[in-house]
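As structure tokens, one chain now follows by itself in the form predicted alone.
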Amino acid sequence: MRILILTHSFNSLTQRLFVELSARGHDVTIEFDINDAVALEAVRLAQPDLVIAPFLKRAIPPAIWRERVCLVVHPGPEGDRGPAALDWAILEGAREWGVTVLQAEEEMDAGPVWASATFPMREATKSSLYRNEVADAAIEAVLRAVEKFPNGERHKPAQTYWKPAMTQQRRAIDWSRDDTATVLRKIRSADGNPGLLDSVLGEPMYLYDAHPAAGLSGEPGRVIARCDGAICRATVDGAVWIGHLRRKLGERPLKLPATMVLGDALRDVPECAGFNTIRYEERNGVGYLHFPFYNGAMSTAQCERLREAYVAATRRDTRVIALMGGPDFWSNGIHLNVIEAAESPADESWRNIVAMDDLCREIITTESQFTIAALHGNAGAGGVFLALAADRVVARDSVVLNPHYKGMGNLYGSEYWTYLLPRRAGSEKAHEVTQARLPVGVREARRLGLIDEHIGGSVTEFRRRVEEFAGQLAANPGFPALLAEKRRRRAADEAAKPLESYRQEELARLKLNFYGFDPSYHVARYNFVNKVPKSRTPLYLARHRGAVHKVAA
């Protein structure tokens, strides 16, 4: 079918829908919901059989849903209505939740139901649940709805109940009364957007990235420790780590590591172990290096610490090193928010990419172990090419890759991609990957040579399967020969063209992005981190508009 996806932005769920529907042979085009006139024009140009709205911040114009079937993806079970469904589910401690695909009508979230799916809730942030359980259920429900669309099978929910928009007052923390579990629930219900509004050291701040702080306690509400960019605040029965903050006031308040936001105000707060974004463990001849960086962004300091941890892992008596990333993201490359907040974003961009390159080089040149990149979650830009530095890349079925830089102001990119990508994909497919600017699902990623294998199941199941594979590889009697072949191939590649040559060529192009006359990268980065609304849909997404432009040309 011809399907138009009408969405506020090309977020993680929209990308997965685009990938899954396209893989099933549907002709999918996308329009950002900017205003009624733009949406109406998109429908007129696309002439879709079906409109799907996975992520909107306002109602679909009646002139559209009265003429065509429009399916809205609502992040709540059948009967749930309202704009903050997942926020309420987390705040109220729901044990089971769901996603409903319903037809747009006059009454918000009350149209006929085409499909729904449920899932057990876990203790996690709103954004983590959205990327995982909600996205999985949404894909299941949308695909069923699309299959049923020709027959028009739908039903009215047995009953409906409306939940209003969530207010900051409703989930405000009372540090003198709320226990740790309550504080975590409140912060997690607001994490990624808009954040939970609170006061930190007398200044209004939005809180994000909260975790229990085992073994720590103090005066409730007081900042009692700091570690690895996070601050620790005491509750009535313990404490919580808060990894990220955003000032409410100021010219350009950005979401940043908490210690970076507070700076000198923390000079009397003691450093304390306990919040480690990098963790190493070892079993059966395999070293597992976890780095669940918030939103997958890797700052200069984080790249340097991860490189140090990786080098330390290579000195262990192991045969395999598995680079595990985090459950939500593997890596999304350089840390654009930290770069934007720097005194010189150009200089910080340079430092960050050099640190990424240093990390990649260590992985590429490892001769003592076989390396595996295990992608539980999505990867983008430099994070994809960081994964390609490993000897083998394995991804969970739900993973979406964005293996390109061009969307960030035609950034050229580094991380030795000019070596790693053609080595895996070949020159023709490498060109296809870098020019497309589109997300790639695991089946397409395997066709392109970006990954070696994909595995279904939950994050827990994926991890178990990776550990099985890594353990079998370490115990394989033929392992010495495998390692010898790896060394031979790397030596041959180095003789043909040194790694340093790839690096210097990439950095020469990047220097123009960072310091040259064309400000596209800096403009795109500013718009991205400050969430400046799109004024139009890029033509590589809005294929219906691309066709019009070709005819006009």
Ligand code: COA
Second form
Amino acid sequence: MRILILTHSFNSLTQRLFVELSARGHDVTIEFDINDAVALEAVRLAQPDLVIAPFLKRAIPPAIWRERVCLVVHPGPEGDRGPAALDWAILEGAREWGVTVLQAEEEMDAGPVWASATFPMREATKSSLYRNEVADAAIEAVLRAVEKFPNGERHKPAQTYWKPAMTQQRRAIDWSRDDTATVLRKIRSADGNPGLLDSVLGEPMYLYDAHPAAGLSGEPGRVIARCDGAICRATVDGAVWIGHLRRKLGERPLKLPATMVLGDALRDVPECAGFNTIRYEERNGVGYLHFPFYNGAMSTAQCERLREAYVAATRRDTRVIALMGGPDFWSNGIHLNVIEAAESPADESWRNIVAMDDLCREIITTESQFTIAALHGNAGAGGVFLALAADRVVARDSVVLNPHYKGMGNLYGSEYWTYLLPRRAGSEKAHEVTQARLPVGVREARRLGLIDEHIGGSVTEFRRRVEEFAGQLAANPGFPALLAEKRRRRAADEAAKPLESYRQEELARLKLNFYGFDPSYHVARYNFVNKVPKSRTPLYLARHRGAVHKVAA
Ligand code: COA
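Since the one above is the form predicted alone, can you give the form predicted in complex with this ligand too?
Starting with the chain above, the whole complex follows.
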């Protein structure tokens, strides 16, 4: 079928839909919903059998839905209507939630239902639920709807209820009354966007990245400690860590680590342990290194600390190290927000990429252990190539990879990708990867040689299977031979061309991106971190506009 995806942006859910529909042989093209005229033109050019709207911020123009079937993905169960479905579900503590695929009609979210799916709710941020449970349910429901198109049955839900837009007042924290669970629920219902508006040390700020703070307490609302970029605020029955803040006032304030936003204002607040973005554990000869950095972004300091933790892990008496990333993202490369906020973004970009390269080199040159990159969540740009530094790359079935840098203002990229990619994929497929700008699902990633294995199931199931695999590897009588072969291969590669040469060549190109005449990278980064809306759909996505591009399946 020819399918036009009409969407506000190419976000995680849209990327998954694109990957899954393309993999089933559908001819998928994409248009960003910029205005009525552009959307109408896209339909005229694409002549789709079906329009799918996974993520819209406004209604589909009647001239489109009157002529063809438009399926809207609503992140709520059958009957639920309104623009803040997930926010309400989290805030009101729903036990079960769902996704409904309904046909666009005059009244918003009130058209006939084509398919729906439900899932148990988890205590997590809105964006984490959206990227995992909602995305899984949406794929299931959309695929069912597409399968039964054009003659499938549809039905009106027994009853519908409208939930209005969410306001900051509705979820404002009352520090003198709200217990820890309530504070967490309120913040998570607004995380990643727009953030929960509150006041910190007398200044209005949006709060993000909240976690319970075990064993800490104090005067409710007060900032009582800081650790690893986060601040700790007391509640009536304990305390919460808040990892990220965004100022309300000022020119284009960015979401940043809390201690970076507050700076000197925290001088009297004590440092204290308890908020760990890096965690190491060991079982059955395997070391597991977790690094659930917020949004998968890795600043200079985080890369350096992760490298130290990794080096410490290599000194342990283990046979395997599993690099676990976080449950939502494995890594999205260098930290573009921290870079944007720096006095010299060019200098900070440089420092960040050098720290990232140092981490990669440590992994590539590890001789004492076999390494596994275990991708529970998505990876993008440098984060994908960081994963390729490991000896084995294993991904969860629902993972989407963006193995390219070009989208960020034609960034050349580093992370030893010029060594790692051809080494894994061969030169032909490496060329294919570098030419594309599209997301890839796990099947395509395996075909391209980016990953070795993919495993289905939930995050918990994935973890269990990774542990099983890593444990078996560590216990394998053939392990010493495997390690010897790894060392032999590295030595041969080094003799053919030293790692340092790859690094210097990549950094020479990056220097031009950071300090050269062409400002594309700085412009793209500014637009990305400030979420500047796109004014047109890139031609590699809007295939109906004439670009000839291979669809990633
Ligand atoms: N630095 C800082 N923040 C980042 C980031 C990075 N490298 N990558 C992603 N984020 C943030 C986004 O700004 C967004 O923030 P929000 O919570 O305020 O909304 C959040 O992570 C989720 O990203 P989003 O783009 O909404 O997720 P997605 O799943 O739709 O798209 C990517 C994933 C990887 C395609 C996209 O995030 C991206 O292009 N990231 C930049 C990658 C990059 O160029 N890195 C630098 C070169 S190594």
